[in-house]
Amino acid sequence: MFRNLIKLGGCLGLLSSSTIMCNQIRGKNDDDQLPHYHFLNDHDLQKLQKKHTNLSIIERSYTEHILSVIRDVQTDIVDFRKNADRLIRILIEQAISQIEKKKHIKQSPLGYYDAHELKFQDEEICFVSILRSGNAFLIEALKVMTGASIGQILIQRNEETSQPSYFFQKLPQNIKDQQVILVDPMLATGGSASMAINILKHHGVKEENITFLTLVSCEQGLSKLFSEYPKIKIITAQVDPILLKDINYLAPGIGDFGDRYFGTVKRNQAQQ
C-alpha cells in the first residue's frame, strides 16, 4: 500500500527543535526502499505537552512494546486485536483517572479510610465512537464502566480530498449532562475529530466535559483540535513524527487500523 506512495519529499517536520531522520532502508530487492522513521525524543514530547497543557501522553514504558507489535506489518489479526485492546484499556483508565473525584470515609475489614471515588456514576459517562474504527474501544470501555452509555458518529474521510464527510449520528438525549469520552484510534489531520467535537457541542456538551482518546497522533492534528477547542482534553499513547503530506497518513503509523482490527484486509495486502 505504502511502497508506491511514501516519498521523502512529502515528509513534514513537526517540531522546530526536532531533527527527523528518514534514512533509507534497502529491502530484499535493490529498488525496494522504505524510510526509517525516528520517534520524538523525551525533550520534544515535554515541549509538546508544555505547549498543549491539556495533552496527556502515556508514559513510554507502558506502551512501547504494545505499539511495536501493532505497528508491525507482520502482526496477524489475533495479536493485533489483543495488543490494541491492551493499549485501549490503558487509555481508558487514564481518562477515568482524570475525571473529578469525591472524597468520603468508607470502612475496610480493618478500619476506616479516606475513599476517593468518581464523582459521576457510570450512567453519567458516555463513550462516543467515531465510526468505524472507534468501535474498537467499546469492548474495553464497557468492561471498565458497564453502565456507561454509547454514542456513535459516522464520519468518513474522502480519500481524494482527505476532507471529512458526515453521514450519521446517534447520541443519548441527555448527553449535554454527561462526561463524554470521544474515541478514535488515529489522529492525523484532525478533520474527523474536529467535526465530531463540533457535533457534540451542538448537542450542548461543554468542551471541558470532552476527553478525546487516540492511540497515535501527530502535532498537526493536536494543534488543530486545541486551537479550535482549547478546553478539551486529549490523551494519546504516542505522537508520531511525520504526517505524510500527499496521503495524510501518520508515519511510521499503524496502517489502516479499522481494516487490521476488524479483519477486512489480509496481512499480505497491508504490505503492498
Given for the second form:
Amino acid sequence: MFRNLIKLGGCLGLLSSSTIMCNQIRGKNDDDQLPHYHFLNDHDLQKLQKKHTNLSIIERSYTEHILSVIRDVQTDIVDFRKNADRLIRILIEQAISQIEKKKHIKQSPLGYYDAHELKFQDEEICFVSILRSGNAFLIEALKVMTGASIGQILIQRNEETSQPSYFFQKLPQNIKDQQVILVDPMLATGGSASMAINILKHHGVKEENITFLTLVSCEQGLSKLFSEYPKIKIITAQVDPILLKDINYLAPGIGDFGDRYFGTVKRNQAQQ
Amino acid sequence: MFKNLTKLACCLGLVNGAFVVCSQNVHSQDRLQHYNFLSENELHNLLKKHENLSILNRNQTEHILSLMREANTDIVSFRKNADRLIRILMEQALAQLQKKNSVKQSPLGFYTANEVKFSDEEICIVSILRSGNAFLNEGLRVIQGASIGQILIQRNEETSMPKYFFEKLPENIHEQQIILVDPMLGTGGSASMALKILQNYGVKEENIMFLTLVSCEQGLSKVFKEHPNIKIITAQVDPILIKEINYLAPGIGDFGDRYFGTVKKHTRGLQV
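Requested next: the structure of the form predicted in complex with its partner chain (the form predicted on its own having been shown above).
Full assembly next; the chain just shown is listed first.
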C-alpha cells in the first residue's frame, strides 16, 4: 500500500524525491521481509549423529542440488516430481544397503568369489507408507524392489492442533515376519510417525526390523522418535534447523510435500 | 477327506474300484465353476444400450487379463501386467479427450496438427483409494504434470455398502478434466459415491471419464443411470456378479490385495 501511495505521489509530482524513493522501492525485494534460514553446519550434524547412533544422514554432496530444486517455491510440478523421485530413490537404496546380508560362494566366468546378497527376498520386505504424502515413495520403491509388499496407514495432521488423527490402515497379514521400511517425506513434530510405529508394533513388528525414511527432518522430531523407539533406524536426506512453533512446519522446509507432489496446492498458499 | 479315505482304501486293497475312483478325484477342481465370457452379440447390445461406454478391443486385453486373473500368478507378474493394462486404458482415455486443430511445420512442409486441447495441469487423475492408486504409477508416466486427487472409500465386506473415509482434491477441480480410476466395478456403489463427491465440488459430468479394468452390467447400469453424461472405459465386462459377496466372476479377486501384496493367506487359493 505504501508503494502504491508513492507511485501515486510520483505521478502527481507531489513529492520531489519521488524518483529516488521509487527506485528504492523497486529495488527493494519483498523477500527481504522473509527470514533467511541457514542450514546446520557440519559440527552440529556430527553432534546429532553422535547423539543418535541409529540415525543416518545422507551425504550432502548427493542431496544438495536436488533439495535446492525441491525447496524452490517456483519449481513447477514436473520438476518437483522428477527431483523428489531421484531423492526418494537415493534414500531407498540407502535403506536397502543397511539390510542384513548373507555370504555365500558364487562363480564368475573366471573363478569363484564371495557373494554378499540381501538375506531377505523381495516378498519379505514391506514398504509401509503414511498416506497421503508417503505414497510418493511407492512409485520408486516398486521400481527397486518389484516384489515387495505394500502397507498403508492413513494419518492426517489436524492443522490447528498439530495432533495426528488416525483414519485407516491396510497391512499385510504376515507383517510381523517382514522387514519394514516406513516412509513419510517430512518429519516435524514426529507425531504421525510415532502413531504409525505404534500401529506397527501392535501388529507384532519388532523395532529392530523397522527403518524410517524421510526427506527432511528436524531435531525435535528425531529426538521424540528415538526416545520412544530407540531401536528403529532413521535415514534422512537433510536435517532442517527450525520447526516453526505455531504452525509446526519445518523451515526452510519444502512446504506441504503432498500438495506439491500431487498438485493440490491451494492458490492462496502458492506464493508462500 | 474323501480323497484320503480312498487313498487309504487303495493302499489296503480293500476297495476294488479304488483305482478308478482315485482317478476321478484328481479332477476335483471340476467342483469349481467354469465361467464363460460374454459373447460378441451380448457385448454389442451393451455398447448400444450405453453410448458413453467403451470396451477395449479384445485383442489387446485377452492375454494380459488371462495372466492377471490366474490365482497362481506371482506378485511381480501381476504388477507388470496390471501396469500394461492400465497404460492401455490411460492412452484410450487421452484419445477421447477433446482435441484442437492448429497448423504446424514439419521439416518438409506444413501439416494440420491435432493436439489435446488441455495442458497437463488441467487434467486431474482422481483415484479411489486403495486400489485406484495402482493407476497412478502409469498415469504419471503418461501425463507428467497432472494433478492427483484421492478419495478413500472402503466397501464394508458384510453389507457391500461403501463407506467414505477421506478425500484430498485440487481446489480448482471444477475447472479440470477428470479421469476417475478404480480397477474393479462391481455393484457400482463406491464409484457412485465418488462421483457424487466430485459433483459436490462443482465438476460437470461431461468432464469426467471413469476407467476400470473389469466391470459388470449391473455396475455399469447403476453408474450410467445416476450419471448419464460421464464416459466409462473398461477393459472387459464380466458376466456375473456373485450375489452374496458381490464379487465379479471370474473376476480378478481383490485387486488391491493382489497388487499391494496384502493377500490374506487363507484366501490365496480361493477361486472367486
